[in-house]
Amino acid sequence: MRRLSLDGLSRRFGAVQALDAVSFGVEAGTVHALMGENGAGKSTLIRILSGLDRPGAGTVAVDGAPLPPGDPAAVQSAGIRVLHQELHVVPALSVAENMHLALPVPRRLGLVDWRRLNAAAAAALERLGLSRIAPAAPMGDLGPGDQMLVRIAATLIRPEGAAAPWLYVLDEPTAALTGAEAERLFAVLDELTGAGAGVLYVSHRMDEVMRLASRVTVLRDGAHVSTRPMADTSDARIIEEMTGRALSDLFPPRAGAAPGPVALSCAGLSAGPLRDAALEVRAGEILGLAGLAGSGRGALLRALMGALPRQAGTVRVGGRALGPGTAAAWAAGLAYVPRERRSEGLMMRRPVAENVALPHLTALARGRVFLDHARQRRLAESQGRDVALKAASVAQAVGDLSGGNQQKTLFARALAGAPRVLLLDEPTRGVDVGAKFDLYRLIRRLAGGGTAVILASSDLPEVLGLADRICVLRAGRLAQTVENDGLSEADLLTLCYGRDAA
């Protein structure tokens, strides 16, 4: 059997001690979890097994023979294969080019062979059955969900001449997938383990991680907690070791208070994949929005918020037309939490304060035209603490936090203008329960000082557990909205499909 090891990992930044003396073992032929907060350390711990880092101390092993630090190529002639946390794609190549980046390129008389590059890459996908994906496609027409399954399917290519891959290291993977697509992603891992390869797999989906693995890691503060068989532990004995303290119910009990006057409506709204939409929000009010990839949730919440340009209809906040452009959208009061943090949401390289203040530099100015830093710091200071941001400063800049973080500072910028409607696009991508827990408070504690809030998701839990109003959407249009009301996750799924709830 052939087997990884850690032993003894460390590695600082700056004042944050991200990995403390970590040993663990993961196994050919399971699934292996790596569980811990936002923060806790898994994604450097799998930069520093994929050779990406070094570690300050410590060392990785396979079969008792010490890798070489700091030397990606090595951990891939060992066999292992590494999918990384943040979507790291090259638009302007094709699907298959972007799945050889790490691998090398077949070649035919010291030219690539593009036949058997995009035959080797059609292979992969087809075994996730992405056949729909063409190999020759540019990268950049793909929506991230299709990106990350693309990348997901590179790991399981075997180049000519190469050991067969043992190990897949897999640092949250479906984060950006819907049920559907993470169900094929779950057969294929089946059908690895099956052939006797493990996984290293790291999520904050509990259900997922109680369902795959064997064997579970909990990291806290960058210390390993414990490494037990998933016979011997419970999503709540998980839980609390990540996170120090037992949480009981995941999502808030709803208020039952009488929603408020209509916050936001919009008539014969269409806008890109969109056709004739027609909602009301009102204060005070949680509407989710569900549907399957390409049925138009991201889309309409774009529409609304002026990024998609309105081809038809109206869009009224308190009763008034909303012109068009972000622009028009946030001085209406809404405020807006993109899907994708990295590329639409957060300055990677600039302070969190910045980050925080950018919708918001013209009501922070003095004058409303000079900056006023103090004010700014102040306002990052306590909005951060509204949505318990872990950061060194709000001066760090917002790329060293962790992904769960950095979703974070995206709440607390919507949050900071104290707004009317609240529109989120997977507010808890890669967020660890614990902070789940508090974002889904906050939520509800923004819902009953009288926000309206919509919310879309492709977690069909964080739905259900959240919305007091569902509609569904499917291929652009609003099929239904329902009353979230003894609604299962099946019911909901099978509107999602477009039949009608049993």
Ligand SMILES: Nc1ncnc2c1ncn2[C@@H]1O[C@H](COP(=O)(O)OP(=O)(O)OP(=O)(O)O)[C@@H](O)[C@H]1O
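Switch from the form predicted in complex with the ligand to the form predicted alone and print that structure.
Left out here are the partners and the other molecules; the chain alone remains.
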């Protein structure tokens, strides 16, 4: 059985020890998870493994034969394929052309042999059960999930003399995927491992890791903490090894102060799939929204924020009726962190400062005409410190930050106007457990300071760990509101399905 061995890998960047004598192995036919917080050393390890960086010490070997450091071609020749988190596709080119970007193009009489190029792409797609994807289709017409699957299929195209891939390194492959797209990816991974390929799976998503992996390696602060069979560990133990904190310490304690006056209320609210919703949240209270997929959690938040036009009903903030549109909501003291930070929240190529300032431009303008760039920078720096944002500076592009720090940028934007009501839709989606702890602590601090928080999440432990009361939605209707007093995850799931809790 083929084996990848990492022996004593170390890498230093200035005063920062990014990797410190990390050693473990990955075998063919298995899924091996690599876990760690942002800054644990995962990205550095992947860059060394892919040949994009050289270790300060240590070796990477396949079946005992060391690979030359800093040589991506040698890595490819050894049958290792590294798929980084960023897709790196050319949207205007076809699927087949994208699949051949790193491969020799088949030619006939000196010209591209389009028949062979498309046939090779179709054969590779069919091997992974992806015949529904047409080789001639523009790559930009595919969703992120299918683009990821196409990139995997491309590794199955074998030019003459090339080694067959036997190890896939996937870096956060589901970070930008929907649930259905992720399921298609998992089916492909089953096909690959069933055929004898190995997978080094880098992810912060505990449920995926527990489902897919047979072994797990944990890094913390650049050092190797553990490697063991998944059967000999648990999600709680992995989290403790990643963070140095017990799972029970993930959610900060409640402040204990009684909620204040009603900060926001709605009555008879209908918008999109939402029907006749009525609720209220008080200053200093965290109100959770729970429900199955399609229940209307996100629609309720978007309707309150004015992003989803109201068809009926009223929304009141501090006792005053709220007008339509998002501008009115921001002006009234509402702030919103959307579910999809890439497509709904952030300008990925723009600096942190511009992203933080976006809904606050009028307040930052001189004479309400010219933007005061110095004030914008100071606002972003102040809010960045408040949310523990890690960035080189507020001039850094948001797309260059980790997922957790992108999410903190959204929080910095939301808090820049000192909101009365904070609306959070899946606030920790796509961030690692360390960043989750930072955000949970921030949410709890905001509530302790009098901010009303409405939190919608599909993560039931998150809702139970933070909310004071929980509204349960079913099929677009707010079915019931319960106190979060001794409620278990099973109880809450039962309520989401429409049955009484035990």
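Take the two forms, find the largest set of C-alpha atoms that superpose within 1.5 Å, and that set is the rigid core. The model shown is predicted, which means the values in this text are computed figures rather than measured ones. Numbering follows the first chain given and starts at 1.
Rigid core superposed: residue 428 CA moves 2 Å or more between these two forms: Comparing forms between these two forms, the residue 428 CA shifts below 2 Å.
Core-aligned CA displacement of residue 26 at least 2 Å between these two forms: Residue 26: C-alpha displaced by 2 Å or more between these two forms.
Shift of residue 362 between these two forms at or above 2 Å (CA, core fit): Stays below the 2 Å threshold, so no.
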